[in-house]
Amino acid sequence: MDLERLREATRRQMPEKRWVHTLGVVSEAAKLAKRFGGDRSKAELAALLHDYAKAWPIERQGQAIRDHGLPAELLEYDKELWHAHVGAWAVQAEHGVDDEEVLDAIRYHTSGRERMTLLDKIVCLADYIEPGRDFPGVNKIRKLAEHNLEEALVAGFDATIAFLMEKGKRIFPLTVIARNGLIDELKDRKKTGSAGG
């Protein structure tokens, strides 16, 4: 796989604004995965893929959807979601991504999802917290991240929740499935007394 040219390639789906956000979420990918034992360079491509398809036009991502077999269910919530399944999607048909780890934290990363892996966790995080993001407690999930993946996680999947309950907007299940998965593993932590992850 040629990074260069899928560099290139993911540059030219979105504007120079998404572009730089885009280079922070790889940028904190690679610190989250120092910090927390990921891998670097998995962490750093799934950051650098995870927008490939959010600028594309709605309908050519309801359309994906539709004729890619790709979860029916995303058409009934937010917009905001289809991005990522479309861009796991689409990475893998038009550039040969392959790998299902990095695949999975393209797609998950909008929604989470129960047993959310260590490469699902620093994609998610670091497309929170990345230099550009100014939103209400996003402060308060960076300071959480010098510590704690699972903690800084919650604290970004109680604001996505609690915007969308303002808002008067539905919740994708997998959201709250993935917030409890994650409540339930530091509860775990703490009955066997390890450290945080």
Contents of the next structure:
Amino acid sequence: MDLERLREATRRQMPEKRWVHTLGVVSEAAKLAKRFGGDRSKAELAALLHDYAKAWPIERQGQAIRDHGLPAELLEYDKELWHAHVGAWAVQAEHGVDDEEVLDAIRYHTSGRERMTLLDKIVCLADYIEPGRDFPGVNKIRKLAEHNLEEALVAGFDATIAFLMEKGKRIFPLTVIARNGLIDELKDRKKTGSAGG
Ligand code: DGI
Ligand code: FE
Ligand code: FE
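What does the same protein look like in the form predicted together with ligand DGI, given that the last one was the form predicted alone?
Below, the chain from earlier opens the complete complex, with every other chain and molecule after it.
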């Protein structure tokens, strides 16, 4: 896989503003990987590709979900969730990206999932706190991210869930499951007294 070609192909999928966001997520993911002992090159690759399909017309995203056997229940929830699964499919189909850990981190970067891997967490959190982000509570999440990956991520999901509630929107159940899983992890870690990330 030619990384430079992949970068240019990704850049071509999106307007400049989204590309700047993408570069912010790449640099943030690299920092988090270093801080929490993750694989830096996988984190950077997943971050580069995480919003690959974000700017695709929504009809194209819906068509990809229907045509390629992606989870049909996505169609019943906010369209903002679609690009994650569509992007994972697209980078595999169009560019031969075949690292399942990287594909999962792309696939679940918006919703989160049960038992998130270290790579899932890094990409999801980097997406929340990259330098260009500005939403209520982002600085608190940045602060938490200095020391605790899971606490920061819970705060991120809290902000998203609060936003969805404010807007009267439905919540994708996997997001609630992801948040519960992270809280369980934090609780278990306290019990066993291990430091963890
Ligand atoms: O693609 P980005 O804008 O960089 O960020 P993202 O992939 O995390 O998408 C976030 C958007 O998804 C945000 O506006 C909220 C929306 N969304 C809608 N329903 C849900 C949801 N996010 C989560 N985590 N869970 C949902 O149920
Ligand atoms: Fe996204
Ligand atoms: Fe993003």
